[in-house]
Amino acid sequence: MSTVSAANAGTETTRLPGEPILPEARMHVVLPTSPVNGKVVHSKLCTKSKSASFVRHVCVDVSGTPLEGSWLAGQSFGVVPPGTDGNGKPHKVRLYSIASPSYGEDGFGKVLSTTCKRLLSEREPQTPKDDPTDHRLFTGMCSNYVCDLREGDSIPVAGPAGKRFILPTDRNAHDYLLLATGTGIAPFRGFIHELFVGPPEGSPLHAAWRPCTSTVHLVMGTPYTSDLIYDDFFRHVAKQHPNFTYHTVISREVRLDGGKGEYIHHYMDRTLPQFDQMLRSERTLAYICGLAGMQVGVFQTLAQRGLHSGYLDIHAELAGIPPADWTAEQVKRRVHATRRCMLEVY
């Protein structure tokens, strides 16, 4: 997932009930300016056959390199593209979620993973001198570059990037709502990870590691069922953790009961019950991820049903306007995650 924007951070001069306390992320061990050379060692497609995305999950071996063990699961790494934009500039760092646990998929941080969607449409014009006759097809440069690589092939990786959007130390001493819509399930297949499932045998952790005793819900959006991402690895997970719930909610298919589809902030509205006395609870950690103004509804739902407190930080400027006639614009300058909302959209 290539990220663009993080949580509010706030200070951390004064801790409020419930706050988590947050491990130390190491930040830029390696710089964009000085990328060094990862090796892909895995690439898969991790959507169903008949999506019409096309999702990644790649595997990047890191060892020998200042990043080997250096990240924690929810940071980002930055991929530099090679060659020059179109003004024979060298190409900007991209970042891109990390999509699995501290220890890595080996068990030894020696191996990193991102869930990289390939950028393909057609072109519409951004200025009034574009061309709008101009419809040809657009492809990122950089997802296509990291979706294309083989195994063996090398990759100029830099970071790691992002100190809030990560698990507390103590993860018992939180309940956990995860929303998630894309390619913003990435950060959460590595905290799913660390909770549930541990370092494989062989690993130094795996001895010491215990699954997680809270309760933990995932709610994944997405247009379509073809779309969902590590669905079968999340199904998994929760058949064999009472305490661990996968909900996913598709926009663009009819539901099971008959209803229409929906997005994140419909389905919390509509089952509400299962996630009112948890939101209620000075324990809980909300962590929101995904496409930008996916944050809006779920605003908005979370301060119509009054549980918003310990989330959000509303500005007294919306004190006498409802909730539902907040504008994306209002929530977006208005309305602020506090440090028991981990925010980062892209």
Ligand code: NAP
Contents of the next structure:
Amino acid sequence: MSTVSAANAGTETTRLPGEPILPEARMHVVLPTSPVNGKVVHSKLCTKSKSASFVRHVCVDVSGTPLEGSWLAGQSFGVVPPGTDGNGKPHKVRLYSIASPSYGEDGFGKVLSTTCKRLLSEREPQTPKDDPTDHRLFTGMCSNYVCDLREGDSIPVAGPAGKRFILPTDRNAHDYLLLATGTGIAPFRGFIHELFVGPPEGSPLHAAWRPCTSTVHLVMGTPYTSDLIYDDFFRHVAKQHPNFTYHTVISREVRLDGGKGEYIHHYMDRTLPQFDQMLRSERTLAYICGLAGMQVGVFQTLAQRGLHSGYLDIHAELAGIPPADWTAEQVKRRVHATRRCMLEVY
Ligand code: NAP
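Show the other one: the form predicted in complex with the named molecule, since we just had the form predicted alone.
Whole complex next, starting from this chain.
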């Protein structure tokens, strides 16, 4: 055991074996109450093929603002859509995960990116006063604003936010299990770029950068194959780096072996030997990003298989209950991620 100043705790504290030392992440250099203007420089659909959903990779130039060079891969930034809400108040800030590496899309920390999915849904009554027969189309205000922007348009931005869902200072000191559902893939695009692609030629960081030598597994879950995001990018990197494995898990299609669709924790359980040794190693860090609630199945599976040590603090109250019988509420209240397990779900 050693004593360090843990950036994620912000205090002098005891570091358990395998716990990462995180870099100091800058936070809120631009406040949402006074956003700065970024400029959209690129916007492209980033799903695999003809998907029923619309997900865009949107790049924003923040050069000349305090955001330039101020974020780390895995943090979020804020978008403050112009105009006012139904009550005449200015719209509130919405947070989007940064999908670019810390050195940006450009290698100079001037252009950040995000993975934005259009919210398209039907209205549902929210209160007893609402009309129960109203089922007109409802479009998410900010996601559609961001996805509609064209190259050259300005966008009010703030941030960055988040100081724990980031890569450790010494990348080669750890192995990585990255678990994503849907647009929860965003931070992992930045991570994988930073670990295996590196800054482009011309970047001041290019010469010193070396590819990561650690073992990295990325498990990505989507409803259909056509919903996979940045699929070509991950496949390309995996082909070039044998220490990086990219797994896709499809929930609503029959598998190649004839089995039914599954969630990422079902896949991990079914193919456990490829994760077992890695999860037992003190070097490994787990990062989980995506749908609220996705941690329930992952935590239950880890505990059921006796692989939770170092990743989860399980309250004594659950000791006598088989993990498969834990309720979602029990997992949320009584199972906590340790410093080796980073969780970003909403
Ligand atoms: P999506 O394309 O619908 O994919 C989600 C996948 O996860 C589907 O295959 C879904 O299966 C499956 N799934 C559903 N419940 C699950 C569970 N309990 N455990 C494991 N897998 C489960 O996803 P999306 O529409 O992009 O939504 C992504 C979510 O991530 C959003 O809620 C977004 O807010 C969140 N997100 C969070 C962050 C962050 O925290 N930083 C960043 C980006 C996105 P079925 O649909 O077939 O049931």
